[in-house]
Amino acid sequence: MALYFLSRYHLTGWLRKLKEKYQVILPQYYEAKLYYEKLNGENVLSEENFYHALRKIRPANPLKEFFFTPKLKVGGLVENKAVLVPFDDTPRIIIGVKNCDLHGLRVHEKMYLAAEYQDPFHKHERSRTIIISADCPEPEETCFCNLLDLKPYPEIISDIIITPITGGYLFESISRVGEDLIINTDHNFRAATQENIAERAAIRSYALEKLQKINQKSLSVELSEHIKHKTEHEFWQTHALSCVECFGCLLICPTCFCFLLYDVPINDKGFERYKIWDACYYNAYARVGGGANPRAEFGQRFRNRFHCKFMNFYWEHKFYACSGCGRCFAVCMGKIDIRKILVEV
């Protein structure tokens, strides 16, 4: 809607101002790693920390977290009486979100919002939040967003875009939500020169043409296609033998939308219900009733991942349900690189 310029020196008082009406979630070095943390009183707010930390790559855990949490508590029956959980009306703004992170949002929306039937628990915590991205101005070697058709800056699903410049940061508004978040709440902002607006240009072009240096085999058209028939055992076994089953690459993945529901007795009373997340890689992942298990050995749980995320989903909504985040190889103790698998496809 419009391009607004804050200096750095006024963007601490901004932020204050946001945090006497919302929670304000940024990215925050913790042991020299970038994480989604709340900003509270023992935080030390450092505008020079927020600054290098949105010139970062997205942080080390997922934004699908404070949409769908590890663990959540759904309701239940006590005493032949329902069990309501209440929800959290807080408003709150998480700001720093780059585009991997917001496509793993725009895949969870099509899961749980584009339906006949919603989940209730995400519907809200959507409703309550504002998101202000950001630019990804230094793509690391585990980033591959390009090989997804996707940019290293946001374009969706935002309220503000913001981009560290010279002398202080490019706000483009693009929500009227988010533009009034600008204009009500701080009287610092002026109007952005055509130098301000050219020197994100700048800084998006220079971020492109990295990433194409990082990743310069590109994924074929059809991959999804060539996924379908890649039926050789071998070939999954293969690039499967490397994992050592941690999990820790679909536990951190943006996209991941598989849950679990399971109940928990309270002595003779009735039970709680709670949705955690799942992973298809657990061995009991596919067991149906009577034991049997259609995906039994590893590699076939294994090729299921590359089916849902680049065959499966892309075929119902014509995008992948990866974000190319690099989140899995750089957790992946065996050092599997997904990029390698899809080239080879």
Contents of the next structure:
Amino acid sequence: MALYFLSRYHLTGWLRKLKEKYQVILPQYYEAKLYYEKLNGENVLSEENFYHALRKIRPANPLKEFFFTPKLKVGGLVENKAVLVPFDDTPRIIIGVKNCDLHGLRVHEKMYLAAEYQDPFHKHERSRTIIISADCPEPEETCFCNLLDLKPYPEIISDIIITPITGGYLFESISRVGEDLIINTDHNFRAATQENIAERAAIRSYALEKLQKINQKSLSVELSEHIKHKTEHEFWQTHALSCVECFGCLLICPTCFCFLLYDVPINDKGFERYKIWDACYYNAYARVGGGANPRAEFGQRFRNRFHCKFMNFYWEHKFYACSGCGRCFAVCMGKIDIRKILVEV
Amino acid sequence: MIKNPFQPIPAKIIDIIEETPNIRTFVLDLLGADFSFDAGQFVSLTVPGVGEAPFTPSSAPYVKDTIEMTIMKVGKVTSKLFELPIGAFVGIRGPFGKRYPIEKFEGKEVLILGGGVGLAPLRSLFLALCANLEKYKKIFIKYGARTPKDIVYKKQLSEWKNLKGVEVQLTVDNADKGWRGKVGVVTILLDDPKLNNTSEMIAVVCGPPIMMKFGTIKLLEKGFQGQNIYLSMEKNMSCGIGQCGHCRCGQYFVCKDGPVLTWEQIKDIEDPF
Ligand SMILES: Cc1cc2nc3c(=O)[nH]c(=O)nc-3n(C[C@H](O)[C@H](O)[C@H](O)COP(=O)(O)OP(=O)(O)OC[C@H]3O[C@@H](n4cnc5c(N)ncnc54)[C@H](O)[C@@H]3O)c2cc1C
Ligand code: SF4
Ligand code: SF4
Ligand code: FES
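In place of the form predicted alone, the structure of the form predicted in complex with its partner chain is requested.
Starting with the chain above, the whole complex follows.
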């Protein structure tokens, strides 16, 4: 919609104003690592921190946990009455979301909101959230969004996009909500100059070049076909060898959408139902009644993840259920780099 | 406010019919809830405090107010269900999935091939077809159980035999002293000279995975067309609405795109069963 500039000096004032009306979530440093966190009285709001946090790549925790907590109550029956789950109506703003996490949200949109049945909890969390996304001026070794045709700057879903530039921040309002948030909360925004805009363009082309250097081998345009035809059990088994089966990769993945409905008894009166994060690497994931298991061996389950993300999801939606965020191998104790497998397949 | 698809409604067990030593039919009163299903769709049944499992109603879709489910005791949820008395409450969600496209069966010969408790969903289909029996050229019911004791719906099967245009044939894997019928796996019933127009026939199959596999192979050998072979796919399920990922089978979510898929739809999937 429009481009604005806010100086570094005015940034914290603006954030404070947002905090009066909204719950604010933004990336915060903890011992050199970045986490999406709610802004409360305790975590410091220094412009210095914000500037550096915004220039970093995506935080360690996946954005999905703000839309679908690892254990979410979704109903139940107690004394034959439906358990009502109250919705939190506090409006909130998430700042500093990177394109890879936006892509994760897009995958979840397809899974939870686009079909015949909609998840009312996910829908509610989306509706109370304003998203202020940010560029990635310095992609790191773990980043490979470019291999999946994604850019190191926001392309979708955002209300506002921020880019840290010399002396301040470039704001681009994308939605009406985003535009209102800029013009109504602070008088210190001014129209962006041609120089500001040119600087952002330069930041973006630098980031793209850097990504190309990090990831020199591109993926086949027929990746899904390669995955389909890679039927040799050996291949998957070998790549899965160093896996310690902690399944951290799937839980931390911003696109992984699997869950399990899990009931907790309430005395003898009934039960509450929870939607909990699940992962296709678990042995019992596909097991059917009586114990038969179509993916009894770990190699089969390992391969299933690739089928899901790069084949089945892709065939249906024409984009991959992977955003190249690199979290899965950043956490991997067995040092399994998904890029290596995607290139070799 | 959109509906919460994870929320079950209560239902009351009003009758329990002992079909075999480990299969029972549970008759549920829906307590006036606005609930109806079509043959082929399934529901998620909650045993309070234990969990949920998917089952296909075995009763006629046009009967409102109550539904029946014929259930085999195999594990956690079903074992607990078998401990519940008449009068106990359970939860149900659904119906989910797609119905059988029975309008495509009109004017054709329909083969219903069932194994074990797999006859349950097929009974619902058969009862739906029975509402307009004259519309179908002929219905063959071919059913196999492990032993004579494991045959479900004994009484109804013998009644269905007498219906015009319906033929019923049974087999058991292991006979006992009193058994005078056929012995062998259910696929032997497909060696039937009366199945002579197979390229035009409809086959509807439900049973354990091994039977689905060899049943399909034999049907294809006999000349059935892939798009006319309807297979009930048993996959692990949780949400029932295409969101949780559990029932993935190739490009399909069996809960949403199935649970009945044709062989034509799944023939390129590695190990579909
Ligand atoms: C569409 C459909 C229709 C069906 N219709 C019928 C029918 O009409 N009649 C019938 O008898 N059967 C039917 N079935 C099969 C029925 O759903 C299973 O027999 C039933 O789910 C068994 O439940 P259980 O808890 O007793 O068995 P279990 O073997 O205890 O477990 C069932 C499921 O829970 C999972 N599980 C168990 N323990 C764990 C754990 N610790 N952690 C994570 N997961 C676990 C298993 O992987 C398995 O998928 C149908 C299945 C489908 C998919
Ligand atoms: S698979 Fe790995 S790289 Fe891809 S989105 Fe998930 S965590 Fe990120
Ligand atoms: S993967 Fe791409 S979008 Fe994600 S943090 Fe790295 S550079 Fe940014
Ligand atoms: S049961 Fe959840 S996707 Fe099918």
